[in-house]
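Given as structure tokens, the chain that follows is alone and in the form predicted alone.
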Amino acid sequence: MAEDLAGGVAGAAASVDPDGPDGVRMTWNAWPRSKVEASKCVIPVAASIAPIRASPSLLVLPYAPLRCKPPCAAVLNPFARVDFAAKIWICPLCFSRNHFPPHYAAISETNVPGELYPQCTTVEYAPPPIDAAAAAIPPPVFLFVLDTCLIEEELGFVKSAMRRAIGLLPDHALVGLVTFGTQVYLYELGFSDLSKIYVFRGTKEISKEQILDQLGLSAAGLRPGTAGASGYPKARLQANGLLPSGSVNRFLLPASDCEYALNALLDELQTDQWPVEAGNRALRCTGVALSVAAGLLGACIPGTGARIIALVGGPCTEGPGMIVSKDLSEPVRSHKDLDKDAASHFHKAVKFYDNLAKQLVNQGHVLDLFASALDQVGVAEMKVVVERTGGLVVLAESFGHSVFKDSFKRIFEDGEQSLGLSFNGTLEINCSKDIKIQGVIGPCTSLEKKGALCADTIIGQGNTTSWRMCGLDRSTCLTAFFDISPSERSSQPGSTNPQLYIQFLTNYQNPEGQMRLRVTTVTRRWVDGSANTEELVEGFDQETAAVVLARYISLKMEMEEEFDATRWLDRSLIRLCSRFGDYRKDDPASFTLHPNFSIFPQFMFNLRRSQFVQVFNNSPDETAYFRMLLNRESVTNSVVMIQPSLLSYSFNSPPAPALLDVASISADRILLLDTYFSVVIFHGMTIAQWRNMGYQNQPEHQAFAQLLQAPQDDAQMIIRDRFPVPRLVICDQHGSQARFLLAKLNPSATYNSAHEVAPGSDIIFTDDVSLQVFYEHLQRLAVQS
């Protein structure tokens, strides 16, 4: 068993891009034909998709796509059957016949357009703009919302991060500034003679209309430009990309024009001057500040890609979105309070942010949240806005911590390090007629476009075939869940098509501001009858299955009270093993699993112990943060969150993957643990002693210096390519921070078995079962008749 697992880890590291050219991974690559067969498969039929993943081989076509006749409207793709003589193509999804338009007259077997190349199952269309107004590329917009209820030192860190960001912004990007403490201050950057500020009370909810009235942007003054306020960029922009009225450039100015003014404002910015009585928290009106920011963007630039970047340093204690009272004797809500329904402000705050999410999605704008504080700031309540708008989220302990500083800088970088931030995305899913869509988990919002393809059961954002993603980037991932419901006609023998087809259409505004349409069409095989278990097994993807289950139970834990995730996972795993394992009834020793399933029990063992299921010891903010990242990252990254990777460095062998087990600890080894959120370099006892004696600085001990440096270099490589930037922990065996490693290891040696431990290794003080015991129980239960 252990050999299998180590081999699995090493094999996974060596393989090439697991997402393939399409960026689509499915739990099952051969699909059962009926609902009953699908339910026997235990793991839901789902796909993890990366809508705009960067791909070196991507073909970009400079014309508009050719679509099938409505209601299908699928785009022409390599799976379409083409009759070159009659100039007709047959849609693989709905089998309709479509005539090619006149400008395709020259096609033949030897001369086909790019979208029909067999290897181009993913293409991107870049149609030319219709007129000059559409050709005007809107500038990116950044509205900074800064918390000033901070101590001097923290505010200093915020200012230096802001100065660095302003220096990195493209010159034409529009920038605005809002600060908040007990009240909200909106700066009119366009008024250069002296600093002009609009102040809003932080105690009560302000409607969008009231905000606009106070700013002099109310409907009467703004009629000419708001033709498309409900969402897409219909608002006619002038040649300079701005609305006709001078309203926008009062509050949002090109970075090149306001760099000096902004730096001057930052120099003058003080911590919130409102007095804080002893025994009280500072009064902080985060909710009103975000309302003002959303209202301003909605009036000035509806439908244009814009980001509200909120830097929050503590909990909201007044006004809408409040999560705790100002009285320090009241602690911030914990998981226990939420379970007992004892968190008095929680539901009200979530409802407020839910409405804010609807407003931002309607305007097409994004909320990014950078929360840096030792206590909670309300990420759990704000999760709904960040996730619905496709925003970025970073949780750190201080604005001076590298997790915040380096992540914040990454948003504004371009070139190799750029995140590829894009705006105004919509995703449409179209599929063969026996497939229904249950919904999507991930950073998006349902557009409530109901149709024949919607399933009766809903998972996540459902009841639609189309989703809005106000913000998305190269690494954004969504999970789509499918339901198999064959119609009476298709289940008759003879009429069946052995292949099923699914098409993902993503319309978005790329980082350069151009509108693009990415089209990915995938095909998979139907498997008939319950006899063909081999075909199902051959098509099982255990990494994707583990990640999909983690996302699914995270959702269930949030939506359903009293949901027992551990028990649900155990039952599912036992059912899966008794359905697909090879064994003789009631003989645990005979139990074996196909290589496609062999690491799956280990994934489940680690998922049961992970922060997604065991919320004890994490605050609701941390849990919300971990789940938001789990829901938006690629399968490869999400697997690392569930089951961290461990590398071992020693004198007598090159760096190699090690078992995630306490037995991997040794006095003369260095271990590098990657849990996605943190990277841990762990020095064995002997190595730590030699390092403390300074052997690495002596010329005759070059090899030791290199051994110490190797994990540092590998850690930096991991950190450089990841967003949010992980926390780096450097620790020694038996040191206090060694807990970061010990918490993740399989407890094969505990205080009960201390007499069997190899010298120099370690034990874990726990009563948790080890992987070995877990696997023995699984074997026994799976073979029961």
The other form holds:
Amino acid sequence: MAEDLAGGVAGAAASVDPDGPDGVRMTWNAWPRSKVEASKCVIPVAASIAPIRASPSLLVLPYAPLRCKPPCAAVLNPFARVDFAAKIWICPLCFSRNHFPPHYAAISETNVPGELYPQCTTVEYAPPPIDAAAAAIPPPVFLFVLDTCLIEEELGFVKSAMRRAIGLLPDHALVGLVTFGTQVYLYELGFSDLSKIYVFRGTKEISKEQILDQLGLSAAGLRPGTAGASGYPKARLQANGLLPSGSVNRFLLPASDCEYALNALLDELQTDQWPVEAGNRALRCTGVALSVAAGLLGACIPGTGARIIALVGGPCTEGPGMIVSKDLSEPVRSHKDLDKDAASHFHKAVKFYDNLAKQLVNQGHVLDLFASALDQVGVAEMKVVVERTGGLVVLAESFGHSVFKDSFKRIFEDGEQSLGLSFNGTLEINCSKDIKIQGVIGPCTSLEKKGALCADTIIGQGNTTSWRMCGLDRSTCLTAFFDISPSERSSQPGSTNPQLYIQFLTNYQNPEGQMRLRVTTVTRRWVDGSANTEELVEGFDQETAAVVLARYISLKMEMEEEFDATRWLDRSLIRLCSRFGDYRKDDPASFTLHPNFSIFPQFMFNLRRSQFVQVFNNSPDETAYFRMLLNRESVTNSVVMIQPSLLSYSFNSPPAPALLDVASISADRILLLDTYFSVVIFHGMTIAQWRNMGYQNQPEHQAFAQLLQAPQDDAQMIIRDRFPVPRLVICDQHGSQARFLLAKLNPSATYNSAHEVAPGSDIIFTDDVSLQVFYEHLQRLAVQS
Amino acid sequence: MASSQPFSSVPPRPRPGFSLSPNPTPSSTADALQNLQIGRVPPPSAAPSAAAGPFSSPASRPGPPPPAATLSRPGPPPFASGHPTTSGLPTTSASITSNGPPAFGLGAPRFPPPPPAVQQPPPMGAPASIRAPPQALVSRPFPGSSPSVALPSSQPFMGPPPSSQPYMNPLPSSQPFMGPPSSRPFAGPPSSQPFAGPPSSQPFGAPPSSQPFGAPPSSRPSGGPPSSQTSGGPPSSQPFVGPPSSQPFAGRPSSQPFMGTTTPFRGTLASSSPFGTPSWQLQTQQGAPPMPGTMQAPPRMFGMPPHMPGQPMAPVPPVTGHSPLAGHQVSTPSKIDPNQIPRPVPNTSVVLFETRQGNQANIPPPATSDFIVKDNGNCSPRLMRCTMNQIPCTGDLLSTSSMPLALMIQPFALPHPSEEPIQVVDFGESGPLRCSRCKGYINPFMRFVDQGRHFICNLCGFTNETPRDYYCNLGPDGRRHDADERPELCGGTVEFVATKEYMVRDPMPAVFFFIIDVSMNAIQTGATAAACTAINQALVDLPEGPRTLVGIATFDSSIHFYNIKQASQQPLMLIVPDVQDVYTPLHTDLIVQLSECRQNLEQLLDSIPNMFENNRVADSAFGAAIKAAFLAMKPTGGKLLVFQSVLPSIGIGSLSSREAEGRTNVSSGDKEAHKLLQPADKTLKTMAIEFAEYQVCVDIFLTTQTFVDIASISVVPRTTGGQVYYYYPFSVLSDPAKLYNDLRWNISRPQGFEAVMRVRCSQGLQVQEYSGNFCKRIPSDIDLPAIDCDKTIMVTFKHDDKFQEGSECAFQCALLYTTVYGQRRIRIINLSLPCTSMLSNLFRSADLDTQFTCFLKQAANGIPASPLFQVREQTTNLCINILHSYRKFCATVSSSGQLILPEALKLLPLYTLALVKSIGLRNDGWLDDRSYWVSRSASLSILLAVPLVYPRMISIHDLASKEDDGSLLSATIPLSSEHINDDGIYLLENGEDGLFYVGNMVNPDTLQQLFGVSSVDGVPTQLVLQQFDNDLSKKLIDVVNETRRQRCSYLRLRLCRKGDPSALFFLSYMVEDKTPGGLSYVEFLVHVHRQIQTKMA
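Could you switch over to the form predicted together with its partner chain, since the one displayed so far is the form predicted alone?
Following is the full complex, with the preceding chain placed first.
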């Protein structure tokens, strides 16, 4: 089974935790000391961090952290040098000497606080609340935004999903409802006489102030603190303690109070009644709906974590955020259009969503996007809001599909399956002084907190040492990029510390509503000079490197025009191999790689063929979706996105990982492919025939039944742990669905393959180069002088 | 249905076919009419308290303490002083003087027997009660209280409750008018003037002029001593006048007192629901006066009207058309006999009017008289009437006469019940036959020639070919054989079934959309509740069937729509918060079939007042609300009924309170003051034009207690064929009944939708202008999103060519419309009048009522455009010019000292004077009152135009003695305060308001019979009339109901007490009186005469 597998790519949950207790993985675990050396390393120095990953061994300290003196402000950690006699500790990052405060008076070598235990490089502080107001635990807030421009059947699916969600909501959770089609309907759930709905037109962009005015919230709702990030904590305190009552009660009600009303409303909810002319799309004002939702939350509960859960069933065709006109003769923009700058609505829509993102980030609210449609709905435009606020995103074909249904349910589930949805996160990074921070890729927003640690070059959300994550969960993962810029003095060998330190501080409100501060301090070794290649090689993490490169190249593809990703990848790989390979010049045959690099070229081969680089196989929506997940998933999962894992099931041998190669196909095998987004069970021809004949139902063929069942069970295990729930495809060899597998396999055998194909095996109709050819070229180019 | 039935019970029930549909609305129309009648309304909670103990208000009863005599003076003095000749009515003065002194034992000699001039029997109760005090004085327990309080002896007159608690009873605070006077008995006077010294104390009763009370009444000027005016001024000089509050008239605008009175009652009514449904049913029965002499007396032919003996319809009148008034040698004003000057004489009997006789147009009877029309070529004068019944051959002749040439068209005017219904003609696929050049419709005056193969258009003179299937041979008289069988060839009015050609879309359904103001003020004044109740009750009167659609919305600072479709369990409230840029919140389900949503709608209407009970939003987005409702109605069009209570203060079309600005301007005599009567800006006008384009008609019910800027708001109904209803100051006590009846009549009266109207006339004339409530987008047609039986459109003409003497000039009004049942019809109204080149003929055939209506409308149009004094001057000049023309060219009497009036126009000076003094043209009119007057005048029918300025006044106290022959309403009294007696009760009605004036000497018995109270002092001015079980009360109800029926309006009843601010309002209608700003009738005649003389010179 999965645990037995080598490579560790298949079952992240069950196998040894590759991320370690800190949840930090770096491309290089030994860092080049100089800028020049770093650039020679080709792969950027970066860390993938999972700020609030669940960890059974996590130590929670019920008191406030001890901080180094400003501007460092690093938190006391096991790497600090402590002088127990003098009651002094020396910060490993800035080397300042700090006195322990009086309540640490009892400290001694035999009596150290938790944060100094050597194994506790990651600890979490849960300081007691400052006052009663802060102690009040805010209820979770869910504002549902439902698309009604749907066919009857889809709306039925939405309703049943909503009903299930309402059933799962904790009683005290505040719930609000917005529906939209041609217009936006905001339900005043707190109005008892009859169903009261505020209607906003879809064509007109309305400012937040206008929304509040029109809802009668402007007087009660606006707090000074919401204006900017600086006043934010204050606003939160107010909100936590005394919710501005009137406005909240009108639109957001505890689930227990409004369950009946909500169900009644859902019963009567109709598809949008505005007429759709022939040859036109339905008028759908997603943009206005989202700004109304954002405005409402901003007025009612600024600073308190809240989710806008948007269920969108089609493209926005009206008002701000519109991605395509209502005329069906105009197709939704493709990558080609974007490339040629022919998508007329794209930039306007992105700008609108960008502003919406700023507003939501200011308010501390999250947008979750559930898009279910056969056509695109505008995920590419909305990506910015979802990603900046740390929202969840699920893209499915239908609201009836399990990808949507099961994922949607997961949000509200408690316990083992819980996503651990948290709010109001801020991440700070502190590091040794020769290190500068270039930026972060992932679901967060820069707080624009500039400092000495900021690098000149920016990658992703940069120019800051602090980021906001309005929403984050256990699997949330960020990639921080570092620049090495040693000062003159520190570059003199021998005079400095051989270790470098980085501290990640994550402040967040956990699912229970308590404020927590998680502190992770990591240390790595410096590698001096260019001679010590060996050390660098030893410290290389090829999985992380592949993932970081994938994230980095995705970003570059989005940000840089005319960026040739394949070429850039190829050249990087060649440079890397030239630098770290073992070879004789101009002798390809002599080329070998250290085991730490051995699968890296294969990762690159697959990355080149992946949806992240070959975007033209996908719609912009899909690409945006894939990239958002790539950016926020753990390294292990991200590797699967780049290079799917393939398991083979047969009578002859236990389940075993198989080569991601067309040669793995065999008539008497079952293959299980995990591409992260989908899980494919592929029955070889013979297996399929047996199954169709029903052998598995005959007692004498128990073994066959077990063989059929094994991949199913494994697939379910994968699906259970994953969010969004992957699409499960069950197919047979030569069936039409088999394309889901074939597309991912190395085309070692194509229709122009010269050699013969083994019986029962398969070929792929493609002109793509196979891995073998790729390797040959790589070797040849790497050894060139 | 039996044709005799309708008018035995309810006269003007529209005949079958009137409603333009196979299943006509007669019953609903009749019901609506019946409903105009008043019912036994459960007494409001305030009333019982007053009724229970007439004596519970002794302090107020005293109305007539000595000073009261002077108090009541303010009305009369102005005219009295300027009009010594009227002293022939000593009763007035006698009764006035009698008020005071009798308390001192001098009463007896002071009462001269009522002079014969007063018709009514002397009100014995009053003198008796007043005479009593001397005895009472002895037993009076409270010597300090004012004399009139001491009326124990008057108890017998008071009826049942012999109140034993007259003085003990503290004054109920709920009596609004008590406030000031109540202080009287206990205040200053008693102490300063104890009654202990009866006769010797006399001096204080004497006015400063020292006129002794003993002076014989005859020696006093009838109007009362001028001194009495001054006595009101310095109260200190007259101890009894003491409380300053006893001078209610001092310079207060007449409308204010009514404002004040509403407040105390606000609380009481909600529960008492004065207009409960059952009571209405009760009423219908009791209030069904038999049609006055409908069938009993054979109608006379109009040709012999009693007061025009010398004017038969003979072609050559033997007598000259003018009638120098008897005794009208006005060279000195004093010689005018005020009893001889022309006044309207109501005609009580029904006449039969044939529109044409001997191929000649007959002169129609006065519009205000009762007649039955037989249409034999010309239309009924109810539908269309010309200012002159002969058309001048040339434009010069017309301008010489100075008379206007105009048509008043009331296309859906209610017919007399015994008239023939309008025939509907279906020409099949081809549609009605029309002249191929001018597109005039076939009518009786088209001449068939050439054996019927051709016909000549009477409008443009073009010779058309007769279509084959319409061909018919001519008889020897040149008429077609089938002329009498074809309604379009023999009737002046006919209706054609419209073909597809006349439709741009399918006929629209009957859509009724209600929007209700629920802002704080509307809720608190009870206006919202009243509106909801009215709508709820009126729902049953909406036309039945699937074509009737309804919708509803409410609004304050946002607009609330409701999804009331039955399918949804719960009604949905959909709020449109953006009042700057509105939209409709749903595509469907806002307007649904009545049958589908009736239950939901009723529930919703019940709950709206509660739902908004605590609404604290003071803003009202009227403009945005009507716009949003319009957007919802846009696909269909229909009627938008708006219930608005405050000044629109937010959103599109919001208005500012220009009133304050207006006050300062008026006081400073700003010449721009009239600008305040113009719309504030163009926003609403632009909206209204768009509404009209999509066939949306807006009716606005203003249930307000403040300024709402009718000048601006009324633009919307005016442009969309709607109407403004004005309830100011809104009283939750009395107004809901009127609101309901107005609404009910509004939705159930005969009406049509999406109408287009065009008037064609013979070559020689052309249409100059249309005037009324409509929207005009192209010059020749007017668009009427809705048109109903109350709306009149004025069309003026000018010559563009000459007519031949002896020829006829034809007018044809074509109205294309959709019935409430969804049929598309074309109503054709024809009138053909002879042309004349004789000025005298013009004057003889002049139509006073129509001409006056024309003047009224022109004046109304002028009010917003020019300063008031100019409008008044223009109006007066119109009258003078006509009379001058007549004097100069037609009068045979050469004495320059005579004011000679053409017989047909003899009332013109009186009406002109009344017009000049009307609310619209007076100086002291309140801004909104004037705007309302202007907006009302725009669509006013001839029938209602005269009463608007010259109301009808009848005496009530003596109703019992009058013959119950249906002529109760005909005994009108001239509008002069000299005809008002202190012991009388009068009803004055102008088609909108009904004012009960109660003198201060009225027999309490009479009061008890009529109002159920022995003193009106506690009764609010907002009157709710009830029927009591006595003859007088029954007759009063009959009178009121008959008036309501005639006016198609549920009158706003108010009580005006002598000696009370409310009386001022009443007295302002006494147009024959001299007023500070206007001449008396006699003076006006003198003025006119002088002007004519000046012009002649």
